[in-house]
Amino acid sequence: MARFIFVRLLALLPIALGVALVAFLLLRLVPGDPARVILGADAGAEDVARVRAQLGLDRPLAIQFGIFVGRAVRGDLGYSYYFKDRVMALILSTLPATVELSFVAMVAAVAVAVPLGVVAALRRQTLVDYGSMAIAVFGVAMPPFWLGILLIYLFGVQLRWLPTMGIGGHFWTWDGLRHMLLPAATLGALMLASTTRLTRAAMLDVLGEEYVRTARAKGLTARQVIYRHALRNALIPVVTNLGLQMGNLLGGAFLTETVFAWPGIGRLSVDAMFRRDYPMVQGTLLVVTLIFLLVNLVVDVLYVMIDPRITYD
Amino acid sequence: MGKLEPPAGEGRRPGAWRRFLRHRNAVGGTVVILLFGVGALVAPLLTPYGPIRVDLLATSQPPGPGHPLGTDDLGRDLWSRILYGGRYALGLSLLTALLAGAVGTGVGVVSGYNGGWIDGVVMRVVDILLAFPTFLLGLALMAVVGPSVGNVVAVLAFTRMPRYARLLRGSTLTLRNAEYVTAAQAMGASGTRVVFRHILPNCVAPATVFMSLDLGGIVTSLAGLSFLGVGIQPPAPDWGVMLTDARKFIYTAPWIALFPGLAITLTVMAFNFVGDGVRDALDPRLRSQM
């Protein structure tokens, strides 16, 4: 196992590259010169062309770009136009907030979709089967800046119930879960509805194969079968999945941040699109792409665990 | 193209159409799309209101007669700036999928029929388009290039294109090592009419049934950069535009939110049933892979 990570590893370095060309190639996208940008309108040739050469400007793009690698791969993403401050610095203090409620709307989402789903697979053309179905259509649908605004009506105006803006604390406070439970609902909205069907669907395949027929006719019980029989089998698509949601996560993260005025990495970007702060926005998107890589790696690993039957070498 | 007659079994899917017209969702997505479609298109006739029309007399207006849907904080009438909006909506989500359809396909197409250095080359590169998330890829690009229409119908279907780049390299070396192409190989045929006759028309039906899936993610995703403030840009009435300010007047006036996230979540659902209708109408055997 340790075997197959490392190799992986490695073969997600030139990936990793490639992500940081192409982050490093859209601050050339710019239009206009960088130090222009930095000095503003009527600056002067002399100050432009000393800034230029600060920045490293006026050397071969090839030997920029090395350099910008070099740079990264110890930390620093470069200043941010804005803030005056260290890049890498200003995403580090927003990074957590994000990763809390990612990791709150996920753990939360799989929670619920997958007993619904196995549920729904049990019961078919119940009420909760219909239930989960309608879950799972409107759930993939609905833009998360639109669910957000319709829970902060529901929940912040009309029923006062809970905050609507920014961040209490941690979540396992009361304060900071209070705070948390609308934008969570947000992100994990999508993540619900697709674990929900694929569940529901997964579960249907797999209570017609043969081996379950098998389990049932060995007089094993109902909930042996579901359980130890159907539903590890149903989980693989499933596991699948939440790796290829991961990204729509992380996109809805920057939505539902800015609705609810949520201090993460995605309000951070977003407002630096706005500021112009373009080394910001590079560093957002290559550390939040990183990241994106490695959660990636890590539900493969994860899928291995689950289905001894795939190899790792 | 027209008139050519692909090889038994490839190509040419008898009785899609019938399939399609059972799929009940997919016709009632249809029917949907049409509405918002017509709508957007003869709106001059349902509305007196211009989308931009400001009526300060009139502002933040509920829902009632002489504005069915209320009007915003600057008194512009909801019924006209949805049904202008489902132009922006359906037109560029339209023009966006064909073109990462018909660009991802030319990539794909060429990179999988020629194969060697050229498919390594393009591959890798989709590989490290496809490693970031989607939507923030777009994100990003548009904040450097600027907010235009052009801009944002170039960079969704920029980062869309990958996907069907992928697709459609796959079904070319399927294609490619068919007998009936080695056959046309060795009867002389050039690359180009080979690449022109016998691929490309056989790449129209995973290429179709993947550009009415991708559909709904374009819409939301064009909405979600509107929504941002780097796609279409205010005041047009862009269903993703009209919920920037909306959170603001959620407790004097929710109507300015409810109506274009409606409009969006019916759309999305709709192109969602159409496309599922697609893809099991052209080509069921998709539905494991997409």
Contents of the next structure:
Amino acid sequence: MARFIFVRLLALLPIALGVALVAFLLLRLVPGDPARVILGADAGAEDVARVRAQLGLDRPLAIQFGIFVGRAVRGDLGYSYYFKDRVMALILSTLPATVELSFVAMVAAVAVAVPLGVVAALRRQTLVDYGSMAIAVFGVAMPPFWLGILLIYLFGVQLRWLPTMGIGGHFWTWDGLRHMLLPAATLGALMLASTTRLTRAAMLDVLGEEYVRTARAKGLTARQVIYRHALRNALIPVVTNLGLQMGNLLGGAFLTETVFAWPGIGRLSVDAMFRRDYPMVQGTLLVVTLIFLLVNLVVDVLYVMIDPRITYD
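Coords for the form predicted on its own, given the form predicted together with its partner chain:
Chain alone follows, minus partners and molecules.
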């Protein structure tokens, strides 16, 4: 296991380098000059050239990328053009808010989706099954930013039950939980939908297996058969899906945090994109990519804990 983890960690390096290169090149293809954004539309050509030289934007792209990679290896992601601070410091100050929001959204989605998928599989072709699948289709079809706007209008504007902007503290406090509910529901809707559908499909597959029929023939209770034998084996594809859905959570956080004015890394990155803040955008994308890769490594390790038959020797 230790060798497997070490090899996977080494494999993160070329992936992170590729993501950094793609982000670097795409940012240069987007119209707009950071120097002119900083100085304003009325700035003269000499002033723009001077600022470009100060920022290093007048150098060849290969040299610019080499400088960025060399600094990133040392943990230095550069200096933000707009926010006037170290990129790494800004990311570390906003990342906890995004991690907290993503964690609450994921836990809430799994806590609802897995039991709902199990019940839908056990009550196949009933109103419970049709209702759970309707919820799943709604969650997959509804874009996060549009769902967020609808929740704001309903619970914030019309009913005035919940705050719609900002953060009120940690989620274990009452004010923090009230501020967390709407963005977490928006962010977790897609994960809830996909996890419900996958849990239902996986349970239907394992309920017909011989070991489930044997467990029933041995006189085990329905709860023991479902949760000890059927669900545990059905969790393998569900856990895989959760690892993949972390990418959707982190990507959805960019829009969700913007809609709800949530002070996380997603909103920070969106603000940087509008202001052509190259170091900030590159830094946030690189950090988000590394988080996603590490989460998938954790998912692979969880396979062994769920099913002892799986080994990486």
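Just so it is clear, the structure is predicted and the values come from calculations on it, not from any experiment. In this text, rigid core is short for the largest set of C-alphas that superpose within 1.5 Å between two forms. Residue numbers count along the first chain shown, from 1.
Leu294 is not among the residues whose C-alpha shifts by 2 Å or more between the two forms once the rigid core is aligned; its shift stays under 2 Å. Superposed on the core, the two forms barely differ at Leu250: its CA moves less than 2 Å between the two forms.
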